[in-house]
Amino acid sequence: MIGLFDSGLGGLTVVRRLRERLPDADLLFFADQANVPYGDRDPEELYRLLSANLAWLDAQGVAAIAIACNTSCAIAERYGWPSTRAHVLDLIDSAATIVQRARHRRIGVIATAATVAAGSYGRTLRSAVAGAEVWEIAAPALVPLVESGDVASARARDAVAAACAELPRDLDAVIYGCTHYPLLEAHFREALPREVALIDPAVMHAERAASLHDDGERKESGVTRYVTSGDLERFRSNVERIMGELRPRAERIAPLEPTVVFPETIEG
């Protein structure tokens, strides 16, 4: 089984293309909406909802765990990513592959403000990257928009056009430094020039995922367990809007408590 988490419904975004990758695999999604959205947290409450939210996958047996949520992927690169079992896949890594592969050497990054403050992005690309121009844009208003289903008003266009304003117009690509952002895919695509790449990095995620988990032996079910710590009712109504599965198999927990300590020597 692959465990993923987000802060709310941008993971769903990532569920997706695991499933279009994976048909037969066993997928367990965790949306902590009880602390959506994460991107306006500061860095030690941020490392200690991503330990609680391994922990709590670790608990429910996955093998692997795809990261769904940037933010969690930006403090784990800046402070270091806490104990599991599972094997990790990280979107900033998975974002640098695409970068590479394309060999983009201008690159926008819009992402919420924890991420960007985090300069996980920048260092991660000028490393894989010789020469790469990297900037990031924090984009606060856009997760907002999508855990209310507002994505396709004037509203989110606008915020959408304000974001993109503040990149050169003469980048290679500008990535999805938050997976809420792809379901606001038509006002990025009519806000940036045509030539521009929209980079998707769970793209490369469901692919890594895919290598890892295709070794001709499992018997699965093909079967996603969706689970949030917010309302279930609401939550239930977005995966069948945006997965477009019937009667999805959702459930509600109660929020994580976490209780681990932000390393002193990490600190600051």
The other form holds:
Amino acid sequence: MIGLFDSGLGGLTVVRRLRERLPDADLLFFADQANVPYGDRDPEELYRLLSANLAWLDAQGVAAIAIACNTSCAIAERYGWPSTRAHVLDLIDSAATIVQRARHRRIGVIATAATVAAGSYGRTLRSAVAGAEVWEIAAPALVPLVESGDVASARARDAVAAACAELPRDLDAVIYGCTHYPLLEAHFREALPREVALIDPAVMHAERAASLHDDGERKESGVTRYVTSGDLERFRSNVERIMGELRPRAERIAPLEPTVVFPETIEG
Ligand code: DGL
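After the form predicted alone, can we look at the form predicted together with D-glutamic acid?
Every component of the complex follows; first up is the chain already shown.
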């Protein structure tokens, strides 16, 4: 079984990619909607949430964890990964592999405020691709729009356009640096010049998950278990809408209690 987590509905864009690539795998997705959005929180809090989410997935017996939250990957890149039993797949590494293969040089990243503040995309892409130039833009308005289901409105279109307007026009590619953003794809396509490639790191994530999974040769049944720490009925209807699944196996758990505190390591 492969585990995934995010602060909310964005993680479903990663579940969708994994499901396309691995129709028979068992997936367990945790949306920490009691704490969404993550992108406005400080590094210490994010590190504690990351540790709690990893520990919970570990305890469910997953063999691998495909992180479905860029903000958590950015914090881990900056402050280190909490230890886990399961193999962890990092979304920022997946994005870097796509950029390397396509030989992009001028790259925009649109992400949450916490991801941009951590600077992890810039560091990772510059060390993976010689001569890479990276522009990181925070778009804190987008996650609340997606969580409230307000994706088709003029407000959503304008918020995406405002974020894209902060980037140079002559880029090779723009990366969705937050898993919520592929749910606003039509607006991104409209706001960016046609020649600019739009990169969803989850595409490579699914490739990497598939090669891990194939190695395991386990017999599984292709079930996805959807778990939220927020409102179950709203979550269930969003899963139905976004995943196109009728009567998804959805459940609620109480918000996790983070136990890890790193008062000295996590500073500023
Ligand atoms: N979807 C997440 C990400 O990829 C987190 C968004 C948020 O909660 O701010 O960064």
